[in-house]
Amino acid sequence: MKIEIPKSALLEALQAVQNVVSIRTTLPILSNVLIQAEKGRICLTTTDLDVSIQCRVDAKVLKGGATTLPARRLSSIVRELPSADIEIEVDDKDTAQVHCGSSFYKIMGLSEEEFPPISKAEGKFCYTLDQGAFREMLRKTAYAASTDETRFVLNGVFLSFKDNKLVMVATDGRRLALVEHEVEFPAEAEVDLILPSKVAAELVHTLGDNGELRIFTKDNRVMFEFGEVVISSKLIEGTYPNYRQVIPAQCEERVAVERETLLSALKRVSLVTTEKATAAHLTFGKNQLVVSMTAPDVGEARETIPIKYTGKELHVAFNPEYMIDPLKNLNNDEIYVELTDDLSPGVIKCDIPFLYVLMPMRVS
C-alpha cells in the first residue's frame, strides 16, 4: 500500500475515529486503526467491538492495500508534522513508512486480517434527519442518562420512532429530560431503541451544524451515516421504563424566569456546595425568586431573581446541578418553572417540544 495524503485531511480524518480506541486493551488490534486505500480514497476504521467508526476521505493512491496502524500514535505523529503532504508507503509485514518534508518515521503495525469485521450502514428501514437537529436533541437529553451499571436500561438514550415523530428521552430515576421533534417514515417502520451514552456522547463530538443524517437499524444495531462518517453501534438489550408515569399531569404554578440570569445564580451559590450540603433552596416569592444554600462547614450564598409572580409562596429545594444540567443545554431567553409543593416533582419547559422533570431534594 502506498499514499500520498495533505496532512490536514488525514488528521481530521484520524480525529473523526480515535475516540473509539481504548487505551487499555487486552486485544492488541483494537488500539489501531484500519487503513484501507482504493481507487482515489482512503477508509480510517476503529472499533472497541460495541462500536465501530469509520470515516472516508479523498487520497491519490499510488498502490492499493490495508494495513492497521496505532491510532492514538499516528495521530500524534501527523499532528506534528508540517503542512504538506504526507506519503505512506506500507511493506508485506505490515511495517509503514511516513514521510513528510523532511520528517520520517517507521511505525509497525498489524496485519488488517486481525481486525474485527464492521457491519454496513444498511437496514430494513432509514430514518432521515438534519445532523444538527439530532444532535441538539441528544444535547438536550443525554446528560439526564444514569450512570450506575446496575441500571443497565437507563445507561443510554431512548429513541423512540412512532406517530411520524422521534421522542428522545433520558433519565436517572431522579430526573428526565425528553425532546421530540418531527420525523417522516412509514407505519411499519415504527421502533423503539436504547443508545448507549458513549455513543451519544461520541455523536454530539462528531455531528455537523447541518446536512443529511441516516439512522439505519438492523438486529441489536444501529448505524448513523453522515458525511463521510458511519458511526455503528450495539444497542441496550432491555425494555425502557414508561417514562409518561412520572410526567406530572398538571401543577399549580407556572413561573417564567430568564434563564440565563437563573444559571448564573444558580452556579454562583453552588460555590459553597460541600459534600454535606447539596441542596440549593429555590423561594418564590411576589415578583421575585430567591436562590441560596447553606454549608454549615463554609457559609451561604444568596441570589435574588426579578421574576412576574404574584402566587402562593413556594420553598423548594433541588440538586443545582441537575437544574444547570439542562439550562446549559438549551439555547432559550426564557424557561417555565411549574410547580406544586416542595415534595413534587418540579418541571422545566420552554416554547420547543422540550421537558425536564426534576425530582425535589427533602431537607430539614
Given for the second form:
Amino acid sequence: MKIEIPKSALLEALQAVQNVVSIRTTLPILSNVLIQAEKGRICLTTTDLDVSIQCRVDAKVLKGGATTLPARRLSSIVRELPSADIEIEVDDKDTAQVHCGSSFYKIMGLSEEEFPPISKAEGKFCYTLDQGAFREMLRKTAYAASTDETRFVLNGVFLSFKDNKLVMVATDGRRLALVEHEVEFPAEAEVDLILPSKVAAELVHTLGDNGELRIFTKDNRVMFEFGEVVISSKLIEGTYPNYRQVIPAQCEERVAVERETLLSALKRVSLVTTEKATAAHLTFGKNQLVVSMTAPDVGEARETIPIKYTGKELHVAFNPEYMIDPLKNLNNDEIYVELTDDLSPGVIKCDIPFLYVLMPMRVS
Amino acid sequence: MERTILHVDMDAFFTSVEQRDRPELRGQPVVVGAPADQRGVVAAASYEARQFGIHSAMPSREAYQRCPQAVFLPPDGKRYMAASRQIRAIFDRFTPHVEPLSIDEAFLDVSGVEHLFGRGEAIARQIKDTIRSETELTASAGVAPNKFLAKLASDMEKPDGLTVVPRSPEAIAAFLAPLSISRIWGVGKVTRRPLEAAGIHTIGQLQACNEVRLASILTPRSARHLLRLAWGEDDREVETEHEEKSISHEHTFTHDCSDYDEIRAVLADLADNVGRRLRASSKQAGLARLKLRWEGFKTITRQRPLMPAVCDNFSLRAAADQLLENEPLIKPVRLVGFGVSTLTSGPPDQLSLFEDDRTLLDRNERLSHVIDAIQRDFGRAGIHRGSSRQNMAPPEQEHLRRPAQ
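With the form predicted on its own already on screen, would you show the form predicted together with its partner chain?
After this comes the whole thing, all chains and molecules, with the earlier chain placed first.
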C-alpha cells in the first residue's frame, strides 16, 4: 500500500475515528486503526468490538492495499507534522514508512487480517434525519441516562420510531428527559432501540450542524451514516421501562422562569453543597422564587429571582445538578416549571417538544 | 478550661484474659490468633511471648519459629467482649465522657470531676485498682492535658504503668524531646522515611525544625499538623458518641485462590455480613468498596457509589459482584474484602421516579431483615443462600439453640 494525502485531511479523519480506540485493551489490534486504500480514497476504521467508526477521505492512492497502525500514536505524529502532503508506504510486513517534508517515521503495524470484521451499514429500513437536529436531541437527553452499571437498560438513550415521530428518552430513575422530532418512515418500520451512552456521546462529538443522517438497524446493531462517516454499535438489549407512566398528566402550578437566571442562581447556591447537604430548596412565593441551600458545616446561600406568580406558596427541594443539567442544554430564553407539592414530580418544559421530569428530595 | 484526659489501655488484653481464666497458662508464653501451622496472624501475645520478639500482626508461623513452646489459642471474642464491657462499666462510674478506641482501650475526659475523685493521677490510680480487683486484669494509664499525650503516656511504662505528663508547655516539650518521631500518632513508614533522611529522628529534632523546611520535606498541611503534635498540642475532643463511618469484612484464603466462582461466593458472604451490621445500626450505605490482595501482598481497592443508598443484601451483593466483575483477576487472590461507607440514617432523600424501584428495594430490605431475625434466633445455619461458603462449614452446635420463649 502506498498513499499520498494532505496532512489536514488525514488529521481530520483520524480525529473522527480515534475516540473509540481503547487506551487499556487486552487485544493490541484494538489500539490500531485499519487503513484501507481504494480507488482515490482511503477508509479509516477503529473499533472496541462494541462500537466502530469508519471515516472515508480522498487521497492519492499509488498502490492499493490495507494495513493497521497504532491509532493514537499515528494521530499525534500527524498532528505535529508540517502542513504538507504526507506519503505513507507500507511493506508486506505491515511496517509503514511515513515521509512528510524533511520528517521521516518508520512505524510497526499489524496485519489487516487481525482486525475484527466490521458490519456494513444496512438494514431493512432507513430513517433519515438532519444531522444537527439529531445531535440537538441527543444533547437535550443523553445527560439524564444512568451510569449505574447494575441498571444496564438505563445506561443509554431510548429511541422510539413510532407514528412518524422519533421520541428520544433518557432516565436514571430519578429524572427523565424526553424530546420528540418528526421523521417520515413507513408504518412497518416502527422500532424501539436503546443506544449506549458512549455512542450517544460519540455522535454528539462527530455529527455536523447540517447534512443528512441515515440510521439503519439490523440484528441488534444500529448504524449511523453521515457525510463520510459511519458509526456502528451494538444496542443495549432489554426492555426500557414504561416512561410514560412517570410523566404527570397535570401539575397544579405552572411558572415561567428565565432560563439563564435560574441556571446561574442554581450554580451559585450549589457552591455550598457538601456530601451531607445536597438539596437546593425552591420556594415559589408571590412574584418571587427563592433558591437556597443550607449545609450545616459550611453555611448557606440564597438567591431571589423575580417571577410572575400568584399561585399558592410552594416549597420543594431538588438535587441542583438535576435542574442544572437540562437548563444548560436548552437554548430557550424562558422555561416553564410545573409543580404540585413537595413530594410529587416536578416538570420542566419549554416551547419546543421537550419534557423533563424530576423527583424532589425529601427534606425534614 | 484546663483539660485532663486519661488514656487507659489494657495490658496484653486477650492473652491476659486467657491467663486469668486458665491459671496453668500463667507465666507461659501465650499467643492468641491463627494456629501456629496455618496462615494468619497473631492477634495478641503475652508479655512472656513478647520476650521472644513475638508481636501482634506477626504471621503465626513466624511466631512459632521464634518460640515453638508458646501456647497458641484461637481468639474467644465472647469472653474478651465480656471483660471489655466490665471495664467500660468501671470507666462509666468515673465520667460520662468515655471514648472507646477499641475493645481494650479508651479515652476518658475527667476534667471537672476532680472534685469528686481527686486529680487526674488519683483518678487513674482508682480506675486501675478497680479494674484489677473486679476483673483480675491490669491496665496502663496515661494522664495528660490532651488525647495525643495521654495515649503516648499510657504506653510508656507498660505493663501496669501509670504515667503523668507535666502541664507546662516547657515541661511537655522536654518530655517529648527524647522520644522517637515514630511515637507520634500518624507517623508511619511513609512519613518517617523522608524525615529520617533529613536527619530528624527524635521529636526534639522535629521541634527544632521550622515549618517552612518541614513543609518542603512533607506537605504544608502535614508539616503544620506534625509540628503541633511535636510541641504536644492537640485539641481534639473526647468523642463520646462514636458514629460508625464505615463497615467492612475481609476473608483471607487458606490457599491463594484463582477460582473466580469461589472468590465471588466468599464476596457474597462478606456482603451479607456487612449488610447485617448495616441494618443492625439502622444505616444506609452510599458507597461500596471492594478490596483484593493478590498473591505477593499487592492490594487494590475499587469503589462505586450506591444510588440510592441501600442496606439490603441483594443490592450490596450486586454492587460487590459488579466491582469484582470489572476487575480482571491477574493473579491468585490472597484476600478479598468488602466494605461500605458514606453511611446515612433513614430513608434516602432523593425520591425515585419509578414506583417499582422503590417497591423492589423495600421488598429486598424487608426480606433482609427477616433473614437477620431468623439467623438471630436459629444461628447462621437457620437460613442461608445455597451458594454460601458458610454453608460448607459444619454448623456450629451453639447456633442451633431454640429461640428464647
